[in-house]
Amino acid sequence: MKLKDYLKELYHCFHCHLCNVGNWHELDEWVSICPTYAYFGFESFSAAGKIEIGRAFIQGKIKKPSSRMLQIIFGDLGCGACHSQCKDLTGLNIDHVEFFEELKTKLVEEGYGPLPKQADYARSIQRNHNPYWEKHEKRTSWLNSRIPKGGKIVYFVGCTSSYRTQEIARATVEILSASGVEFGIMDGEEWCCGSPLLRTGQRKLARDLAKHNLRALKDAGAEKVIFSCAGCYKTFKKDYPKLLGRTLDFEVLHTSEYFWNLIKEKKLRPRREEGIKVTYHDPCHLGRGTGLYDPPRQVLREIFGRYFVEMKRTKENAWCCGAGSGVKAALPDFAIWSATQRLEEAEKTGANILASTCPFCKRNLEDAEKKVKKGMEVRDLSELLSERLT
């Protein structure tokens, strides 16, 4: 959908501001939904603001963005919150994360984005397909075992697992392997899959890499491909077919998922963990993004029976932890933040462990525990599962 196609219902945005705050149906109460306008405090970095500008710069009213108004476009995390809250309650028929993506991509198009710490890992990725500045041979230094490559079933591990959350990866094999499963992985035909890049409106990279990820798996005989990244899966399953215009030619299935079938068929038997309270953190690729929610609560609840407890923002609900659509790089304050305001949250629960299922929510609220030090274990729920196979 181009920009222009946009501006009629643009136009139906009332400032009601119920993009900011909680379904109150669901909650009981109004609740802070938009870490951007909860931090900032400015309406231009709520979602009515940005459809404002956004408006304005379609229109030609803004001739040349200044760096503030770059700061709010690309400060946007694509969390889906404001769209979750408006889609539900006030009939506008727009979806925000689309529509700002465009935006962003319009912008980089014209010369004036992304931010400079978003650019930089664009760069990386063109020399060492992953965004971390880290060598693509050592992409698979991780594993502790040999793994096959290609086959029918593929583990797709993506950069963060593969460079920086490296203990995700290697529960994911090592509960597949428990399982009995055949499966491989693409070992170096494995590129970023591009979800850094159309966050930010760098579409035209993120298009030569999807190209290359569809023909290595297919080369690969891959008939059905696993994530343990939320953003891998969403992009993948959300964003391939509208970037190529076609449908995949495999089955997509996040991680989640996939154990929660493989325990429904008996070839993974966790043993029940008494005692330890885990709430669970929904990542917003994976739930707004996807739709998939329950899965993760199955395999938790299959663990932690009565122990697994719920914070107040849940599923459509959710509180971003801040890490998606490049902002953890750019704004890493902002980032922190937002991490700090989920912590709290879980806090109040009781729960010992907060378990999520996104390397970039894990990597980004460890990084707040770090600072804060609120006694919160977070973990990932392939590492919860791995450790309780019997």
Second form
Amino acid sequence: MKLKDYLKELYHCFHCHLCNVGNWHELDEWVSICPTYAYFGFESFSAAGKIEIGRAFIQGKIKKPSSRMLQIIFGDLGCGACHSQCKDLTGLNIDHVEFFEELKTKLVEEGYGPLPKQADYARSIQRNHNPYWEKHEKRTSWLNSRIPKGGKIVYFVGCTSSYRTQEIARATVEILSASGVEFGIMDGEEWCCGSPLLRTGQRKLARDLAKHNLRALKDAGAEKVIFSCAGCYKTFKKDYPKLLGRTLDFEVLHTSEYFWNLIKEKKLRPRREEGIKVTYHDPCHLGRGTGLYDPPRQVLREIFGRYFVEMKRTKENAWCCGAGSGVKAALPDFAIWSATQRLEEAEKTGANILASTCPFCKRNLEDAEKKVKKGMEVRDLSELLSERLT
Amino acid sequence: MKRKGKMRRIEKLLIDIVGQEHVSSDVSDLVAYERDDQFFLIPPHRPDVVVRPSTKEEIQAILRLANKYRVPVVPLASGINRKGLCIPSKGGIMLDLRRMNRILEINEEMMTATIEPAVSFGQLVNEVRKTGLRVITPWAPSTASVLANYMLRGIYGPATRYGTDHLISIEVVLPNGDLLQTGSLNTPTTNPKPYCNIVNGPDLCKLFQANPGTFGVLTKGTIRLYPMPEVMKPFMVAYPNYESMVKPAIELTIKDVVEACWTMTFTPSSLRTLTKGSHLESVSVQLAEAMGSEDFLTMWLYVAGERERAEKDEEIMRKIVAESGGTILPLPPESEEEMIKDEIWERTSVRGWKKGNLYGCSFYGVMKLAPTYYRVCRKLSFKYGFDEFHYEAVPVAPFHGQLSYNDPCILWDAGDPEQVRKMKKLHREIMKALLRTGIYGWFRPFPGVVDASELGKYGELWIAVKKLIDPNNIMNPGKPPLS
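Output the form predicted together with the partner chain next; the form predicted on its own has already been displayed.
Whole complex next, starting from this chain.
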């Protein structure tokens, strides 16, 4: 849907601001759910405010976006918390995440935005196929054993686990190997999925990446592609088909659902852990983004049983860690603040471990933990599972 | 250019008062305030600057500044700008009060809460329900400001028993920056308390009520809380026609058998839209099929109170309903639970907007005339091609004069320019037709609805009071009583 086609629908937002709070009939508590509005405070940072900015831009009432406007729009987390509240309650029939991405894309097309750090990582992606200014040749430096290239089942590692949270990549490989599944990786043929670009309106470059990755996976004979990164998973599952106008030739699975299948098939038998309390943070790309809420919880219950506890804000009402859509790069203080809120919520459950299923969430939550020192262990589901394989 | 220069100076002075981080004149911060759902009647207009104070002292300084430079000030409490009330039609300062969201006191013994203007119903209920007390909540989103709503006199779920007056005293910054407190707060006694309004002369709180930010800026208010009922039971009763609903509604109200009595009608299409995806969807689909082209007429009743009383009330209610030809419909447990939450906790839903937009022309009228009001409005709605019509009339305590809140509601699409054009005409016709039929008056001083110049001496005095309090007309100019 093109940006101008949204205009008619935007009149249906009447600023009820229910998008700023969790579903309190369901949660039994009045809690904030929109990190940008909670942090920045101005109406313009709420979903309703961003909708009005979009409307004014489409109508030509804002001709030249200011740097403030770019901060507001490109500081949007794309977490979809607003949409999860709005969609069933009101008559505003848009997907907020898609609308804000469309707005960002249009702005970029017209020469405005993204924010400097977001443009910077795009340059890195162009040069190195990753957003971290790391050498492409080092993409598999995390590997401590030989894994075949390609095959029917492919593990798509993603940039963050390749260069920053390598323990997730190693744990994933360990689990897959332990299950007896024959799988491969893409080695140097794996490029950034394009998620950091799509979330910041840099769609053209993302399309090139999608074409490359799909061609490479086809050449590798992939029938099933597994992702440990929620961002990559959503990008392949939801964005690639739209971006390229065709369905994918292979099945797209997140590790949490694949692991749960392996457990059900008795190919994995995790050791039961007693006494360690663990809670789970829903990555926005995985939860609200693709509707995958249960498999990570099923795996955690399998390991931790009754010691798996939920935070107040979960699933559709989850609080975003604050890292997504290039926000960690561009607005790091805000990203850490949002993650700190989540750590505090996790602490209230009495949990020792805050688990998640996204390397980028893990990274941001860990960075916040280093800063505020809550004593919370931030772990990926794959790490928790790999450490308990029998 | 001259105006721009003046506003730049004002902005610098505002920054001195509240700090750089709480002031903006960037267009992206301003467009968010320029439009609301009544844009078809009240044209969009941006403020020149938005400022976010957090104390009454800051508000005093801001109003002194605005008064000195004669700059308009539009206060906005929790951010739900409705029906043009907070559109800065003359530009100026948008006074966004959302940092003033503190609950200052919940006093169980006095059955009161003292709060700041941006405290929402959801926020307050969340705290008050930890006690044995209850907040009277409106049929509005739970994000609505308690004080803004009470100041503008909303319509509340249990208005049939509890009426619409839940405000005891207020603290308000006048346009010249002076601070005024009403009620017992002003008694020259040791440690004055805010819990009484009927002392020392006229209740000046009432003077500020139903003035949409045109007399000053509220900085805190003390409201009434009520005992949480031990039992609450909702009922949905079907009736064959509106007349048959009115008599039992009046009887139930006079006998104080129910806390809420909503007589409502729905065209089949409006019923489908309003209940789609809700806990009532399956019920409404069956009803719509049974209705054919007829409207569905229903009375929503809530029996509530101490168990013994509630049981007796239910018995009387069932008798009155049966004698009047009503049929109590079976409610699925999840519907009953949600209806109770809506009534006690405050609604999370804004289903009235399911079509996109909701037109309402709410007014107070005589309960026995509700069927006439309904027919008049329904006919006009259909004349303009709006078939998603819904009507509600609610007896309001105290019921003298058969006081009832009435709202002809039309579900429509403001994204369609043709519908916008029609709605402008329809709005004028509905108002005229209702005045011809005989109503008490309009629900709230909405611009485009209330015109003080048509209100004779009353209007003249209202305008004179406005001029006395706000001689430079800085407070929300363009809104009643001055247009």
